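In the form predicted on its own, a lone chain appears below as structure tokens.
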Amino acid sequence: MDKALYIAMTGAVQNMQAQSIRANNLANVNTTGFKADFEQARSMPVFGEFYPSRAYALTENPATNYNPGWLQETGNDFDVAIKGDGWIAVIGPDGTERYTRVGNLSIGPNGQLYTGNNLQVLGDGAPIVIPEFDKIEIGLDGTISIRPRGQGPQELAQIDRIRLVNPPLEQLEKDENGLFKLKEEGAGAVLPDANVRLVAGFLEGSNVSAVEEMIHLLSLARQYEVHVKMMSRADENAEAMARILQIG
């Protein structure tokens, strides 16, 4: 295969993957607590039995943008946002510990505390279960206090505490569900960090910039068109060369 055609072909394929990363960011511009993904492209030599005289394009998702999103006031007692660094520990879909900044909480039919993406919130020792109550308060340190149903206004009882953690960002990675986990398998649970604070009545928005993502998508679309044109030119050159050989 002609080298130019091969390079243009791999470039077009990898360019489409880069567009999917940016498109996913743009699709989550209004998703609570969403963290945007970066993408980058580089050339990779094709190694084999001989000298690597060819290269192919490679698109990577090297990291996630951990900058905080904007805070939106909701006034809802069940909405909390992380102030500064930190995460809320939850049970992921596969039953393992995960970390999120999605703070629109709700209570399930059996009293379990869920995040807005239907994940059970972890407390000091286990998933949090809240008894029936007339009033609930979530403190800045994640402490959950309730006034049990039918009790007087002075009967305020602390029942659990949302486990707030802050592992080093270099130890984290995003999984396929948009949650965060420790890169090291079997590292165990992250210990609570008393310095992580919540803001009640607020939600953290996505940290995606719609303008930046649109600019990246337009740039990637133009690069894709260039790759396709290069493939077309390479095909035309191959046909011209074949005609010359036939004449000879």
Second form
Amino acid sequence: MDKALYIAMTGAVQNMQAQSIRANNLANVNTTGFKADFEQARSMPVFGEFYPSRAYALTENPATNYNPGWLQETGNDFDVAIKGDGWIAVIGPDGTERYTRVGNLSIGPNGQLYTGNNLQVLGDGAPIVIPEFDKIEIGLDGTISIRPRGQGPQELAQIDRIRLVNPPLEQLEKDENGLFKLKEEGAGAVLPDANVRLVAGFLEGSNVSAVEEMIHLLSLARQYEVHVKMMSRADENAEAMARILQIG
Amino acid sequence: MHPSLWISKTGMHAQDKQLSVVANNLANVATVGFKRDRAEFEDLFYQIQRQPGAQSTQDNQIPSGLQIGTGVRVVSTQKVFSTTGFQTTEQPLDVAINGRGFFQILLPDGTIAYSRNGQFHLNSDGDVVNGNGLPLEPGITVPRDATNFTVGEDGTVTIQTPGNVQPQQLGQITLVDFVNPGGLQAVGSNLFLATGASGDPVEGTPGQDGLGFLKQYTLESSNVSVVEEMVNMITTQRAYEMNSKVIATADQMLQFVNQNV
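Having displayed the form predicted on its own, please output the structure of the form predicted together with its partner chain.
Complete assembly follows, chain above in first position.
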């Protein structure tokens, strides 16, 4: 029997996975700081005994779209967005350093600074802890200054500085939790970059382009139909073959 | 089955929740002292189908793997404690907090709840109570013959009684503050309860220790911005529609397989 059936099948299966990536992008069209994933198909020739016989399709996500999302004004002192390139360093769920652009910060019961997805924000070296305050200001370069509780405006104190980094994008990848990390494990911490700029009172939205995702989704659906058509053609061919053999 | 079905389901589910949050905010657009909620979205974990950087042969590495995200969820709702405005009234028992701080309200079970709603009333005993009849803590009882009720900026309550030239001090309204007001648990009726996330209440005199001054004849408006909520509603609806479109597409693909194979 012709193996075209199997090739068409892998095409359809890989196609479905590509569709999942696009579906995930669309599901996160409103997620703060979300970065869309790309999907691409690659041909994987299979070398048989004599010559390359079949080329299977293989879906992969070669990269993440690092374009900035739109900035949404919230007016909240604890919402920060990164203007241009750069990342906020946080402690991931597994205790290692991770990077994110989710800037809806909040304060824990003991003064720890958390991002919206409950990760501790790193300062100069250690996670940031903020003493009790009347007023807080997060500066352009991540400097946090507060007016301590019950003190006058002349008592402004600089507390810590949010660790802002800007490693080359080709060294970064998304981890299982949607946070970003260095591709090379154990490459050491990324040094803070003084050029990364924050804007307070804004949040970075998702960078998913709904129209683009919809178009990809439609084109993938049509491709899928072509694969299924191929499967049914291969089936018809096999049937015709069987008929001929019956006559014989 | 088609994974996109489930991924888009999470998308629709999250938008659904977001709409509930928006609806609740809009419903409370005129509620005194209401603080709006904000839903926070988070992408779910990623399934690694092929590990990026794994060896394809002894000498070669797979250049990029296949990680498929599994959708989105609303990870938390955050109360936004910004203040937008005050409205002046002609009721002496309307008190607003200009700054940080909460009134303390004594619940029937003896515990204390916290509120920004300063729309107080008198009950038949002359106690200062909130709209639901729950007394302010520390309690203040106004005598029947009081002619004038004054709340000072620092929370001092004084009254005037007939035949007395000197005003008489009745009591003192105190306020409490929390390290993390966003961690308070909203229980409805404009009340909040302290939680492990909010930290313990710190009591103080209005105007001191970072607590706001009190303003009599004033009410704090709801901080819901109608325009912002309407825009949120539109983006939520569109995102919902697009996720349902993905479900329809995935469904059509499965249908196509069923019909053609």
